[in-house]
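In the form predicted on its own, a lone chain appears below as structure tokens.
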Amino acid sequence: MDFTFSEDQIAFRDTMHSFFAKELPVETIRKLWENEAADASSIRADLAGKIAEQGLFALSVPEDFGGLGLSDVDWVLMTQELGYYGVTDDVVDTAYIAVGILAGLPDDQPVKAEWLGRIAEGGVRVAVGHPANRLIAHADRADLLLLWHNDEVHAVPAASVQVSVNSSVDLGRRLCRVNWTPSPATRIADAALGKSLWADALNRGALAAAGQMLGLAQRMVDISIAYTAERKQFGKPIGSFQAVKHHLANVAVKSEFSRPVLERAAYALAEGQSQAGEFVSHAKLACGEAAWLASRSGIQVHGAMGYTWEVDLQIFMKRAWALDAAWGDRAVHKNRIADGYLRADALLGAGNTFN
């Protein structure tokens, strides 16, 4: 069995990193967090015009649509380069969780056809209302909203809804109280089709997230190994202190583990496999801590500096902790694996691994 990514999916991953770090310095993204300032929008409207050039929004758009009609193994690798230069989440839920939910409705539904065309040329943004977030990030800058009442999913255009912005401690991250009446002109799929394209949102949304907590483990890794190279004491860079080399190894050592579960939850679910929703609650768990960790010794390889808002450590930190209460906390992650393998009939043992 081949666990390797292809030459195809290694280049595009590289390409998207060679372009992220070209497009969106850590200068940029402080400019994006200071949503007052004048030249915000027209940033994020070239950065967004940029990005769909690449073809991202076109990754998972079904071929008949526009699309590469690429699965969650080709998002696995973007989504850590997501996270690695902090791009806000509207490109991941558009890109990603709406074209998942898009694509899983009948072929004679208007507007799957419509809004997969348009995602695909990269002009729009979709907002994902899923019970599980109980506040829609993004809302207000969406064109279009995919929101759940009793598990039907309702199209539902911007000009529809009432939107109020709530504080955030990732303040790249707009979260968004929606008002809105659900109505039959706006229902796509019923209960009985919602159901499960909901759950597929929770595990993509969930996949998602833990693939740029990931990423962000790696920058905050990268932005300590930086400081510690340069901050001396006695005459020497702190980096070269063995006290300090721990803290940083602890955290590689917790990435490198949490890589395989998060590339196997996404097989998982590519190949529809019935412990796929255990697998990618593990994923986020693990993903979870090893960006925790990161945080953790970044602060104290910064000497607790690293949480002020001069260092460029604390934008990846805060989107982090964002991020890990996304999609499901831990608790119902935690429970979801534990409903999942304490069953009765669970597939457990060493005949059942690669099953």
Given for the second form:
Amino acid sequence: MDFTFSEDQIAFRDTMHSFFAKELPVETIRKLWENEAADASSIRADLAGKIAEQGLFALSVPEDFGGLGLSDVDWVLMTQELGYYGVTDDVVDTAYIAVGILAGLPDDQPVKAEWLGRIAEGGVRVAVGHPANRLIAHADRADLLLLWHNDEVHAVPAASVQVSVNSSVDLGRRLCRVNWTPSPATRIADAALGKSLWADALNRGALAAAGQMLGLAQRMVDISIAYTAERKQFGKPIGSFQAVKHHLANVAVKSEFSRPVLERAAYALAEGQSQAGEFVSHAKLACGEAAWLASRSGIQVHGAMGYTWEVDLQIFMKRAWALDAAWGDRAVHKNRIADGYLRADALLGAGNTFN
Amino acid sequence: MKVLVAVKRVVDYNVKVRVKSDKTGVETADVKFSMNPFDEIAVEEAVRLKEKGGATEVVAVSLGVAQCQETIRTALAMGADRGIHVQTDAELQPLAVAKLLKAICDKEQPQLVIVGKQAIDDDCSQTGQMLAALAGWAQGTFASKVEINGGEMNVTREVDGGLETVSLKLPAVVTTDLRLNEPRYASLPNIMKAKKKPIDALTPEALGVDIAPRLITVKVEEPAKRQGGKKVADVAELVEKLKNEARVI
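Would you mind giving the form predicted together with the partner chain, to go alongside the form predicted on its own above?
Shown next: the complete complex, the earlier chain at its head.
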């Protein structure tokens, strides 16, 4: 079995890496965070247009609806890049999670063709209101909201909901309370179909959060390495001291051990394996731990200054903290793993590792 | 009008190169490679010419090891129509590259060849000029602006004193400077489409070109480490050091 990524997958990742390195430098994130900046909305619109031109929104839209028809395995590389550069949730919510729900609808559902096509073009944002998240990310800037109601899926236009914004520790993350009224006109999937669509959405949401946290962990390590190479004490860069090196080496080890867990989860989800849920929860926990360790160690090697507004580390650590609690907190995912492995028909043992 | 673009596979500009222990060159094992940045500008310019209707076909050419196909694929994803790969594992020096490109020009008959002004690995800045000389074509080097009017083109060049505009008769060779354009990113759909575009495989032998190196690399060394500065107490000490240590006054 070949577990390596294909040339195309690597090319996609490298392209987005170069793209975000240039188009979303940390100075731009700061401007977006400081919302009062008069040019924030124009920066956001400009960036959104460029991301759309790159075709990221079309990544997993089925080819019949104008997309590239790629899978969760392709997204696992993308989400790491989105995390590394601190890209806001509206991108992954629309392009990955909402597309997953819409693609699971029957073909005769008109919402499917209309919105998959519009998402593939890149001009719209869709917010996803999953019961795992008490607040809905970026609902105030969404064109369409996919909302849960007793396992049904409802597609509600932005004009039909009332939204109030709730502040988040991650200032790039617009968390919203949404008031809305379900009706037969908004229902696009009944409870029977909806239940499986929402279950898949939870897996995709948790997997996307895990991928982003792994990317964030790498970014925090990179920022910390740059700082420790520059900051001098006793006439030497502090990064040359073993105690500082060990902090960052611990993060690197945690990250590297999380990566195969994340990739296995993506593969299991793409292949529809019965253990996909447990694997995704494992990935969320492992990547979350790597991100938390990266933020804690980052603060330490910055001489406890890493938390301050002036240091870039704070942007990425806050994003990691926010994502760790999104799409099911640790308790939720530990319980999912426990339930999976304590089932009577649980697939246990080395022989079932790659089923 | 057919436009030929030469693209070189070089060590990525983000990589901090290290000299081999035997000082015969730089380490290339386990190092990321990508397209020479000046060649990206060349591809972008060719694709823009095509989009404006000035060119009908853009052909990307790369010479060297099998992995050069990846560099050609990048050019195809940026908008080139097809690729030509001249495969060889031998060392290629600028004269050999110019001769190979000349042989391809004889075969393809392009009206315009665009190449980067230099590659970031050897910094030779010779290939475009040698190609123009071998083909007997006009050349516009270090271009910061290119305009085509029928069978002629105006190339604005960045020279020491400012900007110089030269008028060339086609066919011609243009080498690109940094400010000619800002290369686009290959979009994800275009990376997919690039897989279906053809790449012709050739060899130096098939083109009848002698690529034997004419130059020998004697030694490769890292630049000397910069000496730290010194603070002086007063003007008298500064003058004394300039006179006796630096010996500049």
